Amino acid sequence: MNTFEAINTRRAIKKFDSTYKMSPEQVSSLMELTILSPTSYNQQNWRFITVTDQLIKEQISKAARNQSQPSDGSLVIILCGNMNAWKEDPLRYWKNSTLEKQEYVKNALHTKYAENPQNQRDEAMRSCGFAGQTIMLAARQMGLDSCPMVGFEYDELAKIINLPEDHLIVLMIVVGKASEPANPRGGQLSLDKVVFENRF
């Protein structure tokens, strides 16, 4: 499968084959691809909770308003943002670069995020968005299906995963094998409704 085919065939699957189980090697391969996703200043501020334990998946399904995808899918990935990644040993983000580059990035991170929680939050949302698309397309390339989800009770899910205070949950993605195909697409807007050349 090539990239274009993965994009065209990726759908939000609502019914998963509960008997299909991904191997640890598949999960590891998927996450190794995921962490190649871009982040501003290479701060890698996403944090991923991978859940394969059936009891925990069932708790997540309950927190997801009793939707079946988390309990029936093989893997649940909860994408979280670390709001303090910008200041946690920031030189490591450019450890393969010059000391000058490392210091430049450290100072730039401080300038952008130190006094601006909104920037911290916005960056976490962007980073997890990039990573989420990587997960779904990589899963499709692996012959798997996925479903991005934001329909859950935030506080309940936070308790289940023991979310640190300086982190936020952005979304979760269920990965596995579809037990039935997705519904037809609801209807895509035409390009002229959403794409504008040079300016609005």
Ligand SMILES: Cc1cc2nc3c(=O)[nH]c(=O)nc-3n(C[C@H](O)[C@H](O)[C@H](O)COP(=O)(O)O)c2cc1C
Contents of the next structure:
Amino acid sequence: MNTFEAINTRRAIKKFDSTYKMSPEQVSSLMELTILSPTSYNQQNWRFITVTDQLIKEQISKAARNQSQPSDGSLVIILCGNMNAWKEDPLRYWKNSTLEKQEYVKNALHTKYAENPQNQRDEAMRSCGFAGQTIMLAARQMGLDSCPMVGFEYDELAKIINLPEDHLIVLMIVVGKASEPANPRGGQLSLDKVVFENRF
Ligand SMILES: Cc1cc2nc3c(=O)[nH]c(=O)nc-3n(C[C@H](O)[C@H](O)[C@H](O)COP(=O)(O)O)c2cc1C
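Any chance you could show the form predicted in complex with this ligand after that form predicted alone?
Let us now look at the entire complex, which starts with that chain.
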């Protein structure tokens, strides 16, 4: 499958085949690809909870207002942002580079995120957004389907995954095999409604 096909065939699946189970190797390959997603200053501020345990998946379904995807899909990935990634040993984000570069990035991160929770939060949203699309497109290449979800009770899900205070849940993605095709597309806006040349 090429990239265009993956983009065209990725759909938000509502019904997953509950008998299909991904292998640990498949989960690991998917996550290895996911962490190649871009982040500002390479700060890698996403944290991923991968859930395959059936009991926990069922708890997640309950927190997701009884939507069936988490319990029936093979893998539930909770994409979280670490609000303090910018200051947690930041030299490691450029460990393959010069010390000079490492120090430069450390200072730049401090300038942008210290005492700026809005920037920390915005960055979590951006990073998890990119990672989410990587997950869904890589899943297609692996012959799998997915559903991005935010229809869940935040506090309930936070409790299930033991969310640290300085992290937030950005979204959840269920991966598995569809047992029914997606609903017909809702209706895309035409390009002229969303694309503007040079300026609004
Ligand atoms: C941030 C986000 C949250 C979503 N939450 C849910 C959800 O809780 N349950 C669900 O069935 N679909 C959910 N969806 C899927 C959207 O309804 C779907 O992506 C949209 O209708 C477009 O359809 P498509 O993804 O098949 O092209 C969500 C999608 C996004 C991007």
